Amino acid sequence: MRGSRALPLAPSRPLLRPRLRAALVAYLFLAPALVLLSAFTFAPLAFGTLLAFADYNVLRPPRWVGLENFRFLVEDPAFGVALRNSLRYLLVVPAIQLAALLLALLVNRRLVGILLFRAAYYVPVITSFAVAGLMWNWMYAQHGVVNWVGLRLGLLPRPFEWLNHPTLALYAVMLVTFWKGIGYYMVLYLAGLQAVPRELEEAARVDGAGRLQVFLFVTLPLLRPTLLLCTLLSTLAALKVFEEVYVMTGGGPFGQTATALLYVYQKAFQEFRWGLAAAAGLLVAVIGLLFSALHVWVFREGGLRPW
């Protein structure tokens, strides 16, 4: 119609609200990781948990047996020894954390050739367990380097068969774990130390604090997240130690160095008692969760306040 004016168009409304659209985009980004976690972590975990209550040997379908597998584990002396050895292996945790922290403090300096030292300490981490096990087997032999050094220094009355000794064999394997893992945690502590603001340490020095006071009351509290990460990782690694024992002793002598994960391996892949192996693995996982909760509680905000 002539002289009429066009009506203004109403603003188009978005199909989704901004917050809902942002949430959908976030979930789309998370979807690939969630799919992989579901396929390779959550589904095997659920299947293993169900298998712990079943009798299964691969050749016939699983048969529900309730708590029978757990009753067998409680009465099996071999599992008791293996579980005690896994808990005894936790002795490595404080030693390796203290040594790694001291090494990180040592290499966190601007010195000539410091990169070479950092790389040298990290070499054992990238050495395979097979190579490390063979090397330490040779060193622990009756005419090996360990006995030779001990005799020359007067520390040993006679040569020992370290890996054949019922009491010493487990501690000999622990030393290999210590040697192999110290560089890994040193790198984590070094990253944590380099993230500490220098201004805070310098301000403490200006206020008259000594080196030890600066470390205890400024640096160490700021390393709390790194301490939590390193102690938690090393605790879980100690609980599920397998490779060192399998390569060096195979659980001997007389099963005295067997650990819980080696017990799981033997039941699953040598005796094909998968239900029993799943039950043992589930118990180790529960113990690991309890230790994880303990670590989080100890290092929670406000924990270890005396620092």
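Think of the rigid core as the biggest set of C-alphas that the two forms share within 1.5 Å after superposition. Bear in mind that the values here come from a model prediction, so they are computed numbers and not experimental data. Residue numbers count along the first chain shown, from 1. What changes on going to the form predicted in complex with the partner chain:
- In this overlay on the rigid core, L45 has a C-alpha that sits less than 2 Å away from its partner position between these two forms.
- Annotation: Cα of F29 displaced by at least 2 Å between these two forms, core superposition.
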The other form holds:
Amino acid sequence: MRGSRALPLAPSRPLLRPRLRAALVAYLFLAPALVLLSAFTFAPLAFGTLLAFADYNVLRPPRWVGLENFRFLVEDPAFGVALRNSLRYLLVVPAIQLAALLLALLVNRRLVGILLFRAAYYVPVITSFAVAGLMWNWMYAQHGVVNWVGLRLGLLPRPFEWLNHPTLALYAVMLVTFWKGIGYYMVLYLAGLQAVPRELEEAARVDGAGRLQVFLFVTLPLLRPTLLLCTLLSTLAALKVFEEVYVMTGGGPFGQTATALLYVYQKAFQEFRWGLAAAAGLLVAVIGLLFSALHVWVFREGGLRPW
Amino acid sequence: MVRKLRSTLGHALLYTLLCGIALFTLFPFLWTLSTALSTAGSVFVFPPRFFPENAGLRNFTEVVRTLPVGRYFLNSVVLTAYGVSGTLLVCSLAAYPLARMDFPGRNFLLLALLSTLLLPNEAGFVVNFLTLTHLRLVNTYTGVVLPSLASVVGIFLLRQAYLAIPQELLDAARVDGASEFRIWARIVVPLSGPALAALGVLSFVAHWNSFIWPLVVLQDPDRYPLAVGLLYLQGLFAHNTRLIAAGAVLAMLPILVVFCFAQRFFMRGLEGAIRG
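Output block for the form predicted in complex with the partner chain, input the form predicted on its own:
Whole complex next, starting from this chain.
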């Protein structure tokens, strides 16, 4: 009966008052997680923000420089390119969401072998970027599959050096992000679709609504929480894109495919300009927050009703 | 009759579409496997070869023999085992009071944990490395796994499972004089098997695939896990695509095996994560 408040028949005198004791036990359970979260999640948030206003390169102690880092970033053309690429990367969001939703609708039915297809679409999700990047690098090679298919279908005038092309390379990497992410959002939409009550859709069918109408007026509005979650996750992920670019192009050619986080990585771990890296990271974080806010605003009650 | 024909036709079209999409998602793997199994001919040819030429396992034996892939593989196993067991322990401990105890600050904690899911953590990249430097954990596996052990998604996933355990069971144990720790270890954890498995699988994939953080923290290439090691090797052996392809297949294999056996936990884990 130790730690129990339901039973007042405490034997002899307890060392601590029961309520205090219960709290102590609770916090003991939580201690490992709280210590780790404080050290690696909460503290970095605060310290990183401070670091953005300092000059720090590990050798010398941090020196307060005010807005100097931000001024440098505004004037650095490499950061401009990286930031622009990160914003361009948002193009992948509508494409991936639409494809994942259509895919979820496609596999959300009882068909022989449908589980196998769902699994096949999910496999890219569980692949590491290291392996995915290697595989796609080969496919994008001069004599790779992408060029072959493109030439065969008459989509390409000539074979391209996809990952060495200053403008195409970024879109080539985007396709990999698309390929790797579809299955993830498909499963989330599938979960959302299966939560839609079947009676509602059937009632609409009885009332004479066509398939498209049922989807637009019954299913889609009920999917709104899932849509909000998926597009939000996808937007934040697109702003944070780093690994696929690092593996596939390393930011090249001539820094043309660098993203904002690749810039942060390079400043921090190649040039050891920690303050600058923190400032760039903070800017990405603020942009992410703005997009989240915009997102919630667009999806606010009654916001998504173009039909 | 016409109706039946239309339905058959519809099904044929549907399966063609499903197979077409599967080809898009699976093709890179099939091609890599074909490259890894080929022991003759050139790697890049027009038109691309989809079936291995002179198929054999020679590339696999050679990659294991000539490159430190075996070591990388073992490193990955150690790192993943460390990460998964740590995550399960930290999260299952933390989820218990959040689900089944009443104590001051609980609601605030729940809110603070939830907020970390929305807060962007780009700055963490830089500062976490500095923290590890101060703790002298750079170039150690502890340094690699420590920042990810307290997974907030994992805590909420397990909290959901703990909430479903009948209160009478816990009360009975308390009447019998069991301590909270004993209740957690003997009742709560054993009854949350599926949720723990789901978190275990998710955490396995995350740790096995993790790549940028080990790359930053580990400075000694002998300690690299497979994902990092592969890229390192690709830099050194850029010309020998077949060996690297064999290495890539080896890196994928454990994930595919786990995926085949734990498919429903994958899916359920994701659902739990969005509803939790």
